[in-house]
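Heads up, the chain below is alone and in the form predicted alone; it's given as structure tokens.
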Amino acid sequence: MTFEHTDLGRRFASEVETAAYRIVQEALTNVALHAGVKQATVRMWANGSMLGMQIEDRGIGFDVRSTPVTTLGLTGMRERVHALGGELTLESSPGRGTRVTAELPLTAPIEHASLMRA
């Protein structure tokens, strides 16, 4: 796995991480599991609202359209995202690997705080 990073040199509301730490936990999941392939890259950033992360393989890929949300730990990613007010982006296609990109805002108001502590 390579981990890049930026501007992480700070704590954040332990909401904010335990999503973090869960979202990133189930992608990489999902390569070990469904990719094809043992490389992964991390991206995270942070500027003075947001909390970012990426997680990219080169692996098998699949048809995003095509594939019920309710499977590769997605409804879980999704619920985490969108209880911070966040936003996740899925991108991937059969044989062009995957991207999951999720933004947590930092100051945002947690609607599902149980979901937090899963």
Second form
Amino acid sequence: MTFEHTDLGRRFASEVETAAYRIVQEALTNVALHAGVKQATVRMWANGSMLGMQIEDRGIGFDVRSTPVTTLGLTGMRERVHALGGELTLESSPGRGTRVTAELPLTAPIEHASLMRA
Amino acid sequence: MSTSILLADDHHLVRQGLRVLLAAEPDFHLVGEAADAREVVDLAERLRPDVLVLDLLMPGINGLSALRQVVKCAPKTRVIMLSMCSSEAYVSEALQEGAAGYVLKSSRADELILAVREVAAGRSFLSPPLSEKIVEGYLKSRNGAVLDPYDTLTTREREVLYLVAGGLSNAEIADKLFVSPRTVETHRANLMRKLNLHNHAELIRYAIRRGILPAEE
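Alongside the form predicted alone that was just displayed, please also present the structure of the form predicted together with its partner chain.
Every chain and every other molecule in the complex is listed next, the one we just looked at coming first.
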């Protein structure tokens, strides 16, 4: 595995860190189980507003439209990201590998909103 | 055994030069020529040439998108990208998208002929200054794993970056990609944040530095 990163010399909110950890773990599990390769690149970056992560492999890939996403634990990843107000993009096609990119806001807007109401 | 070749470059003179050059080889035969990216994809699918020599900066959809589509619809065709740009980002993206060779327009004529033979034989070919760069890049990446923010862009964000750099408005890009202008706006904001760009001028400067836009027009 190759790990590339930038601006990670600090801690983030624990729910953001946990989500990031789970997403990378889940995506790497997918690579190990389905990609047919033993190599993946994990990229992580942070800026003022987002913590980003990307897990990319050059494996067999799959057809995003015809594969039920539930089989890949993607629903879980997506829910995790959305719960924190982030975005997840899944890109793959047969023979061309898979790339999962997620960005999580450093301040969780949903929780913030519910606090305001309470 | 003879090698069938399809030529794609939007400059008439360049095509003519390449044609003369390649036709001089008895075991090469040219099966077609294309002047824009859409035509390339059509012809590649119909003619299934052994080798496609493809200009990176063709009008219409750009050369990389054409490459992507050719790889999909004519998977046996080996593609050589022809470019004036030796930027590593472009070279490695072309290779990742399935190009078998990358030849600089500043190369000598016999280099292209060699490239055609190499890729037709199932090997890859890079113009010598590039292969050195790639090796350097590999050695560097083994030591420090510094992230190149460009790598973090999704395919859509890359497409939007090329089109914005090409001078298209959000509405025009939306039309081209069959999405709403709002979606384009989101992609644009995301890619600018990832690349740490704050305005259009910075985006253009970035595009030139990365070889997405040629420095001279």
